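Listed next as structure tokens is one chain, alone, in the form predicted alone.
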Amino acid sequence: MTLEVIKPGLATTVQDLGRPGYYHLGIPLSGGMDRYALRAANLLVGNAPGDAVLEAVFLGPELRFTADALIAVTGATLPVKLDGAAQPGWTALAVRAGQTLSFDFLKAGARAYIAIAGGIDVPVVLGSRSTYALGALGGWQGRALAAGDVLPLGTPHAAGREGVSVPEALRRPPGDPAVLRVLPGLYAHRLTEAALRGFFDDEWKVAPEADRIGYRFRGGRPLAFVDRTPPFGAGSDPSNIVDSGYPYGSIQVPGGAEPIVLHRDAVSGGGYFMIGAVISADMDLIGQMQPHQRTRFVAVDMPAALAARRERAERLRALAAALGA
């Protein structure tokens, strides 16, 4: 069984949960950008959690089966049509051999996900089938999909429910303004204490200059640093640390100017110091983002940030109690 892409969208790659153990190597996690959104349309057809979807973003595609099958489309309100039929969004929908998958305009968030039963079947690549573009590595020949492209589908694992849907209050979005939970430390010291309030005290926005490898956010104020003699190798601007490690989620601000929350396809070190890192169970929020969301960032401490992941974990356990997984 295949799929054939007559439209691509904007930038529709193929996502799994991502491949872990290699960021040392400088190649990173990849994979879906909210990982709860892509999870729940693989639960909706009986997927396992980490089965291939697709990962569309701002614009859907439009997309052709050869056979019958079982899809859902989470995450943002793109809101989804069959044959020009209008569908409801995170609800198993059947789709019948030569019907054609196509999207209206963006209401919501930024990213849907596609889950087809039996995935997205691909080739494994170290580990995992996602697309990391910038290393043409995984998903769909390296890429983006393009017109013209026919992607395998794999065999259902068991058999989806037509109908079946995420109840509302189970599906997370940003809200307005979004709230981003931060662990402070890293180089925190490196900034002036009123600096370092006027972060979490300002209200910024989501900057255009916003995708998979990291989100930049501007509309605060700059960042004044502690004055030191810069050490060897750190270089003269003041945010210029010796190159270390980046964390998923970390925060950097190059210049003291704008902050960028590193994301699923983050470089894995540099040169730029860190405020801190958003928590990991606010990660799948900043995927849902628009260019021009409003945001605030709020410190926590460590077992608030456990706390977190402590809930999000029951939040999985739930939906998958609510879809009979």
Contents of the next structure:
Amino acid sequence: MTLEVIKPGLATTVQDLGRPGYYHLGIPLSGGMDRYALRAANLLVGNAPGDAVLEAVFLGPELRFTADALIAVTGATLPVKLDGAAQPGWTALAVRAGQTLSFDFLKAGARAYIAIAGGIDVPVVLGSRSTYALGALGGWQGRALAAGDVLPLGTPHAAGREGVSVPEALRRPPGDPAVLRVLPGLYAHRLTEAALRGFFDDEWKVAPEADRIGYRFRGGRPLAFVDRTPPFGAGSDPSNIVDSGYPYGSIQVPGGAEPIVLHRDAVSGGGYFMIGAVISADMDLIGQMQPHQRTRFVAVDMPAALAARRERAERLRALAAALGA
Amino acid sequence: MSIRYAFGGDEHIFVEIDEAMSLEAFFQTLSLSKAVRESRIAGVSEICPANASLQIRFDPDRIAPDDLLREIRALETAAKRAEPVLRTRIVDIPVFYGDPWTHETMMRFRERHQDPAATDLEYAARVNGFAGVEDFIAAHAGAPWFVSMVGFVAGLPFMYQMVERERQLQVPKYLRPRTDTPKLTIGHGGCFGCIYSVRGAGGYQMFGVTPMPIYDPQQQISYLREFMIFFNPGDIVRFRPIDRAGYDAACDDVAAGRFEPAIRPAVFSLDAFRADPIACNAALLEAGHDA
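What I would like now is the form predicted together with its partner chain, since the data block earlier showed the form predicted alone; can you produce it?
Below is the entire complex, every chain and molecule, led by the chain shown above.
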């Protein structure tokens, strides 16, 4: 069973829940940027939560099915069409052999997850089917889809449940302004107290440079640094440090100007100070943010980060329960 | 050196051994990384050593962040006391300095450079007080380098030259990063050398290329079949200058599956290095030269 790519979309990639374990060698986590939506899409079609799906960003692909299939599209509001007829999102849809899946223009969010019963059956590389395009690793030939690609599909392992959908209350849009909770730390001491306060007081906007590696933000005031003699090997700019590891979710601000939050295809290290890191519970939200999205960073402490993490786990349990998975 | 701990969100602990780079800080980074790895603390999923710091990823559902912090702190003393001796390997990396491909790339990005009228090698030679490019290359290839971190992108080694601080080669990064760097470029930024494992953006000065692939996601290259990444932190590198003919011959060997990296076991003692760095390096280079 296969899936033919007629139009690839903007940067559609094969993703699952990711490839942990190789970050110490520069290979990032990868996997869906909105893993909640990815899991939901899989559960809707009877897949395991971590089966491989397609992640489409901003612009949907056009895909032709060579056999009957059960599919679901979750995440961004990217209106779904089968042979031109509108279909609901967050819902298990039956597709017949020969039908074409396409999308209208993006209405909200940024990334849609297209799950097909049986999953996208590309080879497992270092424990994952996710695409890491910068390293030409995994996914479909290590790259985003192109017109003419024919993707192998796996065998469905559960009975189809056409028409099942995720309740509205269990979908989570970013809100406006989007709120990203941050645990300050790492190299936050490089900033003056006023600059650190300013970072959290100011409203930021997602810059056009926003991709799977990281999201850049603009619009806040430049950050002022505490004076220092540069440590040997750090470099002369006040925002430089001796090159260190960059945690997933960490916020670096090169030159104190534009914050960058690293995401699933993060560069694993480098020489810019970090103000802290976005908490794990809010990383999925970033995957649904478009350029120009208004954003506030809100400082939280570790107990609050862990409480948010528990809420997220609770929502995942509620999702699984709602879908009978 | 006083070790500093910080949380990176709710899934990472960041450990800064020292804010300045030194062989001592690098050694402590390696020994603390090893101690954490060997202690097999439940809930720890990744240990990423960098130049003078390390990062530990953990699952807070399995171990409370403060408990993990306590466990790592308890390893600190033992790691500090560990004998600063590294049993590792020394790898010979052939380098075609001043090659035409990095030259073509640097010319495309000249307006992003400190000295648009000079090449990266000429600029590096000048700012480090050398009479010319030849002398700079002699210093670059004349002492071995530690792989002090692997990352940024897949398989890219950061390297720190094993010389006293006053002999360290230091060059600023480009004023603005390039959007292109040839694959296998030998780069340099601050006091760190690197080898670009893949083609892409980069801000380090470009000195040459090596014909020896160090990352192969297809795992077709003979010596990368078992694992796609060549380097590990703690490897020692010796750069060996080659000319165009040597570069072409090595590329042919790689394509034909005949290329075998020159690798020898090596033992490095920080105390021996401190006592006599020149003799220590001579012994290491000798070991590499037998290959």
